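Given as structure tokens, the chain that follows is alone and in the form predicted alone.
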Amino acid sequence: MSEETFRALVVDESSGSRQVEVREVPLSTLPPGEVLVRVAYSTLNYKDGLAVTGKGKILRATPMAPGIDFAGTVVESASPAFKPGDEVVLTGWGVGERHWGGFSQLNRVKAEWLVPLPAGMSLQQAMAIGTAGFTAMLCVLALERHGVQPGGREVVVTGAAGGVGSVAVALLARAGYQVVASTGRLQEADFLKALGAVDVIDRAVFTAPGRPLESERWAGAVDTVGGATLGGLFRSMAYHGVVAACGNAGGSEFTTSVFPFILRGVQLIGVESVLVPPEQRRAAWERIARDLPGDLIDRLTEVIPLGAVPAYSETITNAQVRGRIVVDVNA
């Protein structure tokens, strides 16, 4: 009897040379695991793109299938906490990296590495969420550890019309925080606004040269972009106020005075998505599922086929998509 197969955007350098193809894949190729997933979705994000177009060194071997997250419904179940028909949520944990990703039918994982699907919400609004609105809800926890509450001063979100930016401030004008959108790309301030910024300001009012300490203005900030908007973001930042720094779209590197830390008190606090542990992933989409509506999920959504995705990686790389993009493996 033939093996079963099912199909993969694989990405392949086995040969010397680089092939992006969508493949039919043997089951003995999925890694082992205590948990067979059937795969409906999983998303493009930045990091995604980068190992599709090999603008980034993201995967640690070929032949792989990228996807950094997926939903989906349990096939086989090795694992207590998990059996045939739950329905799951996996980001992080270096799948799609390190281990066969998301953009396939089929994946076989750690049991640890699933949260279950948050009771009255989808398994495409899940994906809609992925690593990006994840991560964005992690930033939204940091600055709540940290002293930011609503009804205080402004709180800012970099690189907002992207994935995890786009999620960070419909999350927070949720939470009734006052939040204002930073973007290089003004022509979305509608979709921004319809998510809850009450402005929109262009990227450059902080990567514009300025003294070393502003006008106090933001009581916080999460910022997915990096480099120069980072550096010039504590300008300004409020006397204790504190940024959550998760994203280097804009460069990996950056330079400020050390004065905002000194004489405001101002923190920084970096957010990583890939290793929380579980309880703390449970809590944060419990989190979301509470916060995000499913018709504020929608609206952040844009749904392709498998086929689409190194099309669309060329996009995203490019600063050029908005909102989210839920990846349809079966289509």
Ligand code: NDP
Contents of the next structure:
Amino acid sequence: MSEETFRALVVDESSGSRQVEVREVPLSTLPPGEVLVRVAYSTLNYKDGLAVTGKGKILRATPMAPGIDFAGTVVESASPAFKPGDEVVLTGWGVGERHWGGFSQLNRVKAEWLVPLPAGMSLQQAMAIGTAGFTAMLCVLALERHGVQPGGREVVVTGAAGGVGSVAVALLARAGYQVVASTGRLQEADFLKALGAVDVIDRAVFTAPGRPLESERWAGAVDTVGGATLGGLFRSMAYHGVVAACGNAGGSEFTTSVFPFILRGVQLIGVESVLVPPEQRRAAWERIARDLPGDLIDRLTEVIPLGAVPAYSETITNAQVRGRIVVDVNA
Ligand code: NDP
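Please show me the structure of the same protein in the form predicted in complex with this ligand, now that we have looked at it in the form predicted alone.
Below: every chain and molecule of the assembly, starting with the one above.
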């Protein structure tokens, strides 16, 4: 009997040249793991764009399917935590980097990596959230854990028209914060206001030269950009303001003075989404399901077929994607 096969977008550098193509792959390609999942949707994150285009060294080995997240239905499970038919979500854990990724109709993973699909959320909506939205939620939770509350000064989101940024704007607005969206694409102002931003500002504000401390404005910040933007943000953080930094879309190094920290007590909190423990993951997903209405999620989303991923990977690495790109791996 011939072995079952499935379709996946594969990056293959094994022959010396770099191939990126949708291939028919045998089931034995999948790594060991307790749970076999039929993937419905994945997403295109910035990191996936780097992996597919080769602009960043994301994939630890090839041939490999990229895709750092997926949502689907359990086919087989050797774990009591899941049974066939359960709908599940996966983000992080090195999937699409060290392990076979989400741009694939089937995947096999450890049970502890999976989160049950929150009630009231569809598989497509879960991937409209995806790693980017999950990270946005972690940033909001970090702000709250460090004392930022609705009702105070404004909170700013940088890279606001991107994946993490747009979900962060929506989540903060829904939670009652006065959210200001910082973007290089002012033409997306209507989109950002529809997500709940009270104001949209040009990202050049943060990279323009300025004094070490300027007027207090921000109680909190979600920074997806890094680099000079992050460095510039600190100048206008209010007393005891909190910056949740999760991204480097605009650069990985930044310069600041110590004054925001030693004179205003500003806190810089790093946010990572890959190795978040299972309990915190479930809590974050439940909060997303509670706070983000389905129609708002749908407004953030564009759905593309698997074969369109290479072209969109160029787009996302050129910072031209708006909101979230969901990949229908069966289309
Ligand atoms: P997107 O490409 O969707 O969004 C990034 C946004 O950053 C762009 O839309 C743009 O926003 C802004 N931007 C891009 N280049 C520049 C630049 N040179 N200068 C200033 N702003 C720029 O990516 P994601 O939202 O998926 O990811 C955002 C960042 O978060 C990435 O660095 C990603 O690696 C990181 N990330 C980190 C995670 C973690 O675990 N820590 C998890 C997920 C993502 P605009 O057009 O509005 O100006």
